[in-house]
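One chain comes next, on its own, written out as structure tokens in the form predicted alone.
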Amino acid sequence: MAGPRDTVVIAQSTHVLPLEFNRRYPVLKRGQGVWVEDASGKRYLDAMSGGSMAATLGHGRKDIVAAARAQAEKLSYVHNERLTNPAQEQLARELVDLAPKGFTRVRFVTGGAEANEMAIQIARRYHVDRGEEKRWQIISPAQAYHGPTMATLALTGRPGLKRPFEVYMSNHLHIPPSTWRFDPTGEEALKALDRALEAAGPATVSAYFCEPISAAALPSYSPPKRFWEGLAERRARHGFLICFDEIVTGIGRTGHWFAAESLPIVPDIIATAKGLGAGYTAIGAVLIREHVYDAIAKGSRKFTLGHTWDGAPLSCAVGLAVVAALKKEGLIERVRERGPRLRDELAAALKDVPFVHEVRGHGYLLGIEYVDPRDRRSFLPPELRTAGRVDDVAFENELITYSTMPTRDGFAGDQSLFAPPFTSTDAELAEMVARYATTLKQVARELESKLEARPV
């Protein structure tokens, strides 16, 4: 079994049940800053802050842990159903402050997956306790990932990764995404929208669940303006409510606080969780607008499912310091001024790579979109493994970085994410430009005569 000098752990070497039972995971020491070591000493730069886009402020912040220690040493643990503690009430205080106007009241959960199934759970609330118990349905994008629990995977029209959870999960409805290949200005989803109100019964629609700008499954991706035009009318004459995902874009992904600020549409319900603690402890958040807040106060005047961890003295310690960090340092001012150039800068890099179709960008959230090289336009062959190859070699290249596989729904292909910490220096982004550019390059030399015997 796996022991402290072991520099990779496989299936059969680990008391640990692996995600993918093929994979070598290579064991990671420490980190300081964008940089992490391996058990050898071998050290390799973050560009995926953490590898799930958590880790926003880098690694080893001193501040971070002090807060977190001195947070301990009073109290690190109550249960938020008959007792509160000051760090929630002043952490509740100042996302508060910083979410879109008209946001009132916050629930902390202990993660993304938590966060998003406690918003469908208040959506729900908020119809029953207005006495419109028939409003249970959810429309959401069929390219998404909105968490692992049952609840959330419902949420996506993803089938690939459902499988074989189906027969637990509600039967919501999807809508295809407004992709530059499918639907670029945003209608073809609007009349898919309007099926999907149909065939459900307006009546009987809770929500319209999504990422203001998606992560994972369509990285740095958001339909076109019309579209949220178009969601908010929906709204405003069927009477559902709008939840925002930003368990990723939320704490200033994008370069700002939550991205439905950057956006033509106020949600009634965000979500939002990995900036929040920053790598450094579990936390997530639930924010609600004033209306659906008075809505449970004259109805049930009572939401107490919940988590073990929800609302604990030490994670909420954790969320002020990193609140507090991002606001003494301009983070989120920097991401927002320097994430444009460093899209331009990592499209430049990668401008002669020919299966590269576009670099996307919103804040320190970018996604690189894949195509087959001899049409410009189709997906690359899904047997190639284009995007596991990309983060191989990339890995080779003493670089962290996450791709996406292609989907069985036909709406998505090859993709990769680059999302670095807001600390990076310029140098450091630089480096990963660098050596992201490298790792293409070899993948495209691999790829071309990989296609060289296949028809288009």
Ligand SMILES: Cc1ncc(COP(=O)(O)O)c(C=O)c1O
The other form holds:
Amino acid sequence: MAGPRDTVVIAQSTHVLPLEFNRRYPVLKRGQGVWVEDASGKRYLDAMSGGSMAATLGHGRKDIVAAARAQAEKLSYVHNERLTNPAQEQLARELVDLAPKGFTRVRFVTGGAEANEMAIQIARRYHVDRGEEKRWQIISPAQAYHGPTMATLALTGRPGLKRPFEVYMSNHLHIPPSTWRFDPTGEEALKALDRALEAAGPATVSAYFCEPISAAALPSYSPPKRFWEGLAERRARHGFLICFDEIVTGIGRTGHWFAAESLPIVPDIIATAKGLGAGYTAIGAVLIREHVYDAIAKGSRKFTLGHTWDGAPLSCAVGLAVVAALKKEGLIERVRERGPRLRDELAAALKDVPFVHEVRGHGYLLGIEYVDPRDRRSFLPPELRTAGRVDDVAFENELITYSTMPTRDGFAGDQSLFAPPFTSTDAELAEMVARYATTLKQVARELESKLEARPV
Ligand SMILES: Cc1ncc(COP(=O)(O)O)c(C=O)c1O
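So that was the form predicted alone. Now I'd like the form predicted together with this ligand, please.
Every chain and every other molecule in the complex is listed next, the one we just looked at coming first.
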């Protein structure tokens, strides 16, 4: 079994239940800034903010650790069901100040899926408290990921993710993504939304649930403006709520405190998580607009469901230190200003890689979409696992990346994310771009020979 000197763990050598049984898990022991180090002392550039996009401030931040320590020494934990604490109160005030206008209340949770589940429950509570008991159904884009719990898995329309747990899930409705491949104008998505509203019966729809700018599901993709305008019209007509999953995009990732600020629509509920703890604690938050609060205040006047660690002093103190660091160092402005150039630099470095279709970018949330280089349009054959190969080759090149292959679900093909910590220097960003380019050129050469023998 794995011991303290092992550099790689495999399924047969660990008591940890692995996520993928055929995968080799490198053991990482320390991190500093945008670098992480494995058990053999080899260093990797972390182009994925800890792998999940959470570590927005990089690794080894002494100020955040000091804030956590100070809070733990004072009061680490009390449950927020019957008690509150200054850190929770102050972090709620901060988030209300930073959120788009009109958001006035915050509910803390301990992660992304919990925040999304809480958003689903708050939306339902809102309708029930207004006397609209029939509203429960949710409409969401099919090509999405909102978490691994039963309620959040039910929000995606991807059979590949849900199987075999769909027996436990509510039947929500889904619309295809309005990407260049299916619907470049957004009109088809609006027609699909109308069909879904009709199928459900508009008076039974509780919410439209989506990421404003997608992360892993469709890296850095956001529907065309026309879609958002049409969605706002339909909300006004039919009375459902709009919930934004800002688990990844919230707290600066796209160069705004919340991605909602950059779109022509204001949601009713925002769920956020990763960047709030920046990889130093498990924390999430649900922000609601005043009219949602009002409905509950005039209705049942309670929403007691919650988790043990919601709003705990320790987590909220870390959240406060993260927000303070982002403000003090002007990091969100840096992401907003630097992000477009980073996208251009990555696109230029990848311009001759034949299977790269597009490089998208919003702040430091960048996405690379791959296609079959022979017709520059079709998905790559899924059995070649090209995006998986990108991550393996990147790791050999001492770069941490994250790619996905949802091809079998039918809405998107092989794709990679590039989401560096906000604290990355220009030299570090340049090195990440260079290693990405080296990696993709190497994978392109391998791909060419694999594709030669196959029909298009
Ligand atoms: C967009 C999005 N929503 C929700 C989640 C779930 O968050 P968590 O893993 O913290 O439960 C994730 C996690 O990757 C995510 O990317």
